[in-house]
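There is one chain below, alone, in structure tokens, taken in the form predicted on its own.
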Amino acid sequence: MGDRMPLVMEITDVVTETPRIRTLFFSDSIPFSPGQFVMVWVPGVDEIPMALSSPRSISVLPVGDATRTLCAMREGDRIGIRGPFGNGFRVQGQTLAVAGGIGTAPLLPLALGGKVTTFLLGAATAPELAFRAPLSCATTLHVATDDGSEGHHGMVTALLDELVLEVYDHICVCGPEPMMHRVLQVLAEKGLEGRGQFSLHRYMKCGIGVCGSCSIDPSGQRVCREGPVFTGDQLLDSELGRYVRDGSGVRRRFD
């Protein structure tokens, strides 16, 4: 698939996944690795990055004017789609992955082909716990809940107390970013800051390397072309869980 002009795909089917997460099937598979993402042209709203949750698959969450269109469509109805950007992630041995809400969308895929040994699933409550059906097949699965209506009464970053972390070769996490960067601190006081590898979600205008609308502080690192995963040891002194930037480049912080 070309870098600059999006393929149309052909809506094919849309499949409810929680109250208010949507997945979106279409017409053509796209060889990726998981965790790289995609650029979305939704028509006449906007373009935006998405996490390829299967090959011929975007799962939605509606937070903007791009999402809630998306989670809209119906069969027949198109996008495009220019990608897969990126890197993925990179994983052989034991491996840990931890997602909360939507985070879960990248993860899916690679816990979908026996890559994950143990995974953690948190979500504010019960209904919201995405994939969780397909995930307990694959892999050996905790659960949490912030209202506790499913397992651990509290956030999924608690069930990390719960496991012996240098057992894993690698701990792969996608999902609210405080809830990443706690993720970080955790294994940053055991020394293992090195297994981490993160998948980050920032703004972004062209996808390909060229505008730098994405670039993190302080290493200048582009989101589109170095990450969107990055090692833990890599984000260490980060603006991870501290800010973001919005389409004018003006920061927002996480409270």
Given for the second form:
Amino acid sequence: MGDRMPLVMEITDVVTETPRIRTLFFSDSIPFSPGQFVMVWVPGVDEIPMALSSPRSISVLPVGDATRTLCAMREGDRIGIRGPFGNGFRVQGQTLAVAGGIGTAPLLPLALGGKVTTFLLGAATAPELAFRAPLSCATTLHVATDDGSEGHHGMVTALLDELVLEVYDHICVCGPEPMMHRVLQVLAEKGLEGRGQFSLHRYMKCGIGVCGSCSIDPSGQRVCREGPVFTGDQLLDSELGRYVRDGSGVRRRFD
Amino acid sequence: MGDRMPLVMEITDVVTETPRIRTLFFSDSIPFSPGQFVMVWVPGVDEIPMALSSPRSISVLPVGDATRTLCAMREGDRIGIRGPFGNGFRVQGQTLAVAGGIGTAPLLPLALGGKVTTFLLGAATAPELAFRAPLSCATTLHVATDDGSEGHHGMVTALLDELVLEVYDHICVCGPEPMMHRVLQVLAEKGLEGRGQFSLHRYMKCGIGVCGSCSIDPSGQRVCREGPVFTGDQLLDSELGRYVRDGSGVRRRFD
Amino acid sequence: MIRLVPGTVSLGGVEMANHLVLAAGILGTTGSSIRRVLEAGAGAAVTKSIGPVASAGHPGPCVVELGDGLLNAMGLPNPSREFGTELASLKGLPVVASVFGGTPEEFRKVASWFRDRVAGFELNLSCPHAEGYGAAIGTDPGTVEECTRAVASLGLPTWVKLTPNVTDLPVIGQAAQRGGATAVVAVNTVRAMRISTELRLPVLGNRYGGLSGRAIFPIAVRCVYELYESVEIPVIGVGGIATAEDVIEMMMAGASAVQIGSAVRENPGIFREIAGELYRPGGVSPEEIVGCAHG
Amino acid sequence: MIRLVPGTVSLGGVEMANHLVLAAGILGTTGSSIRRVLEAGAGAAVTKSIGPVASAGHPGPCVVELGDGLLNAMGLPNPSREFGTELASLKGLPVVASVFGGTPEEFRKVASWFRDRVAGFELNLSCPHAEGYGAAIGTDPGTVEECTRAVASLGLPTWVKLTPNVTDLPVIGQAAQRGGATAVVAVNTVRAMRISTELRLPVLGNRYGGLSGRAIFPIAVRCVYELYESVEIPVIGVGGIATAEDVIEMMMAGASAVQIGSAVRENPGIFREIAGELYRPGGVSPEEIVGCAHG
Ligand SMILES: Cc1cc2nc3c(=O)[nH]c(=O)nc-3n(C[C@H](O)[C@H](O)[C@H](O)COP(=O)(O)OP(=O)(O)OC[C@H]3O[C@@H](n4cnc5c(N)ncnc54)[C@H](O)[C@@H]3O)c2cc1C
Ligand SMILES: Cc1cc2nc3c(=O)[nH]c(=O)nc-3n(C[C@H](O)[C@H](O)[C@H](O)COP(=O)(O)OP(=O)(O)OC[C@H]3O[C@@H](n4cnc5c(N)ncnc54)[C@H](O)[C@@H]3O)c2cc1C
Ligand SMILES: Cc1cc2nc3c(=O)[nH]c(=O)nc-3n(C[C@H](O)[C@H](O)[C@H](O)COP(=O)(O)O)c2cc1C
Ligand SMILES: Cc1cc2nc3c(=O)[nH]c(=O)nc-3n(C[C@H](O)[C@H](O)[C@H](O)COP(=O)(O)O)c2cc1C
Ligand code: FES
Ligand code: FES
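Same protein, different form: I have the form predicted on its own, so give me the form predicted in complex with the partner chain.
The next block holds the full complex; its first chain is the one shown before.
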């Protein structure tokens, strides 16, 4: 096994998905399964985890230094990529996807691969509904916005009540933590938590399972290695929806 | 590729070949081609090059510390083995072997493998004729002794005059340097040097081609790596028969 | 292969279920991940190194995966005193808190936060890529002695982790011993660097980092061998260990126990696997093995 | 990959056909093997280290082949003054004599034997496994400076080869610079050991040895990077180099040229192969590359 230095790639194209989210296409394809992520080296700034939104793209929401730098990148700029890492979604049969905001990114390649029957897409407001067009071609798309500017007025989780969840073999979820937590509760109430697959966002330093900064309670599982996708039964009575650890390891509660 | 630590083996049997030469059999077989050698670790003493006289034996003439310690070993004693190293003999068709003293060791497995048509065996005196019995079964054996106590009285090289050398596709030689040098001269006179294969003994420290202590002049070839077997044409006008370097690299002339 | 007779191990005052300890900084950040490793067969566990102030460490990249090792510059990310929350659930388990500071007082302060919750301390005097901490102070015998004394004064078993990046390791080991260390741990990572030729930049955010894993095993064996000849307290061997055979080799060099770090990444179950190979009823006594290569 | 524009290289006063130099102690024992390596494309060659008295070096085993490197303890075997015979046939070729001694006077004496036959000297102040020689004296800045001065006084280009087994490499590099070195060479092997668990003995006859090859590449890159920031004279990078890409990485760390050792074992033609990949008409100027990772 040789060295695995970060693969340096040129940005070939930047697509404006929503007023805030940018998709960065890069020069080489990365073989991956939907749900897997890469560590993206933003030279001079930091290295951060990002889902692959396609074999040759990441889709970024600017929230801090590294993501903002990425969103400001142009054709010809260069980034380093390590990975792909993690397990990804594992589906067959009927699959429901539930996505909120930038959480749509890892679910997009699953849907475009024809693996998603029904797709529930949520965002704060209509213009922030990412990847709407491709998703509506590939799946049966239902939409919700917090401000009611499009689709259901309210949380995307409310759309769950309109579906017969039992028909889905898998329910794949990615989005803000409170949203994911709510989905887990709904599934648990129906005894369907085992069909849920939740892609977690946790602070990651190494991405390869050595540092432990992404471990979740109480299992001690590593989001970067045993995750980022966990089944609902793995997450019952876990830290999900209660707290995350920041870069120093201090717990930050959701309120 | 993993680490290649010396393989530690137990001596299973010690056979007295001649009053001086001992064959040490060890526990595991080493896949090899005749003419290849191993580095033998004599714990607490040194590590020295030794031809394999069979897949699980070396045959040793005591000349100094390490070889004397080896010859004094018994069943149950342990040695370390690295290798096999080097190129070995490459023969097909009719092969003549010319061996002197302990130089018979690398030629023995060639002969027992049915690859030698005619075998010329020399020693100082009759009791020192090593491996006589097995050789006489496997080949047409001709013998010479310096003191005339058996076979031809004189150098083994004299036996060459009685043969039609042209019928041999290969002439494989191992023995004291002056003897090998004489054989090369005989072959060169007949323009047959290209058919000669000479197994050289040179001082070896690493055995793997890195230290350079076994390099021969003027080619700079490494006896441990490009050798120990060289064809006669590679050795014309070389140091063969003129000098060897000792452990420090100082040239010692043959007189 | 040589097998050892199973049994508990007392190592510089820490009671452990076997000779295999989780190394500092590997899955040692949370109570639950430490518990996971203990449940997976580690005889004891050292926590992530904890310091006087909470920090997220160096900017990334923090790690480069090499064919034969790992290069990292985490930069000692740690929750500082908050780490007590993580330790709360581990009380009574063989957990050793790794601590660091910039002065003897800081070392003592940090250690004192956790004194009621751990089986002992390990001083990180050896991280090769943190300004003003770790190896920056672990290369001076006087400072090593004082820091050790400050922590040892708390009355718990005190291990001192050493850096291989020094001219004379025995001198540092002896300083730790004078300061009251109950064991020395050798080694932390070897200072190293890789450069991205495309970006013309060192890959690590911190530029410099520390090499661990297979590549440093022969260096770690050498360090343990040197220390075994120069200190009286037990030596704990760490660096590149991945198999039961490696454990035996490290013990023959002089290690009374070993720590495993990088190899846990691929396989958190490695402790159980190694223990399964290493121990056999009727096996050799560890006393016969430890240091036996010194002849 | 980045390609360099081809051309001769002047390195601390030694004129070389390219940036690729044979490292000391590898096939450098005889005139004909040095000639062979030069004919195989090396830009220059450093000889085996030659000392004040002829010696066969340490008893074997002298080498352990590891998956990712080589561990050796040759013990500086050398023919001493007799080496002049070997050099005789190499006059005018870019051959640098590696010399060692126990004192500045010995260094100077040994070097003076060969002053008319070589293009320059390299001081071996760094062999990690020879009592009283090499690293045994190469860790003290004062001694390094004096030995360097003694050899530099002969008026030939003077390279000083450094050991990575020190706490503070820049300090040693600066000592060499003060002594008149025209270049520093980093690094010699890393002190290491392996043990045969069956025989319960260190494998090397000398017990301790030096690690070279792939395993030490990240350590060597780090050392070169450190030196580039602390000395004004050119740095020559050595340790684990096996490909053109490695050469570029080492140059970006700050190496004005490189030496190749262990990789020659499998492939004495490696110099030509690397050069074939490294150079292209119209390539980048080496000046642009050397040290560019210091940003
Ligand atoms: C498996 C995985 C996949 C992800 N996929 C995407 C994606 O496809 N698109 C996308 O835009 N974002 C994704 N993220 C989140 C992304 O990694 C963070 O937004 C990013 O690390 C923030 O870095 P920053 O320097 O811009 O912000 P910072 O200034 O570092 O922090 C801003 C906010 O982001 C949070 N954060 C910081 N670092 C991390 C980190 N390493 N991991 C998680 N959260 C962090 C902080 O807690 C803070 O709230 C993913 C995260 C994970 C773990
Ligand atoms: C490829 C090869 C195959 C060999 N096969 C055999 C064999 O099958 N049986 C056998 O008995 N011997 C064999 N030898 C020779 C054997 O290696 C030496 O006899 C041995 O190394 C001497 O070691 P010592 O410690 O006993 O003697 P020392 O005290 O070291 O020296 C005694 C004599 O042996 C010579 N010698 C010392 N070391 C070496 C060395 N490393 N290589 C070559 N000559 C050396 C010295 O010049 C001296 O004349 C072989 C040598 C080579 C190179
Ligand atoms: C990602 C990572 C983080 C580490 N963090 C620490 C640390 O916080 N404190 C410490 O003393 N050592 C730390 N180390 C060093 C290890 O404990 C260990 O000494 C070193 O990795 C060698 O062992 P290994 O080869 O088994 O990994 C860390 C090593 C790695 C790879
Ligand atoms: C077998 C061997 C012998 C060596 N002999 C010497 C020597 O005589 N003098 C010296 O300065 N370095 C010596 N070295 C060190 C090399 O010159 C080089 O610094 C080291 O091997 C690292 O480079 P590499 O990884 O390319 O081999 C030797 C190395 C090896 C492997
Ligand atoms: S990010 Fe380091 S273990 Fe997951
Ligand atoms: S013995 Fe070292 S090169 Fe042949």
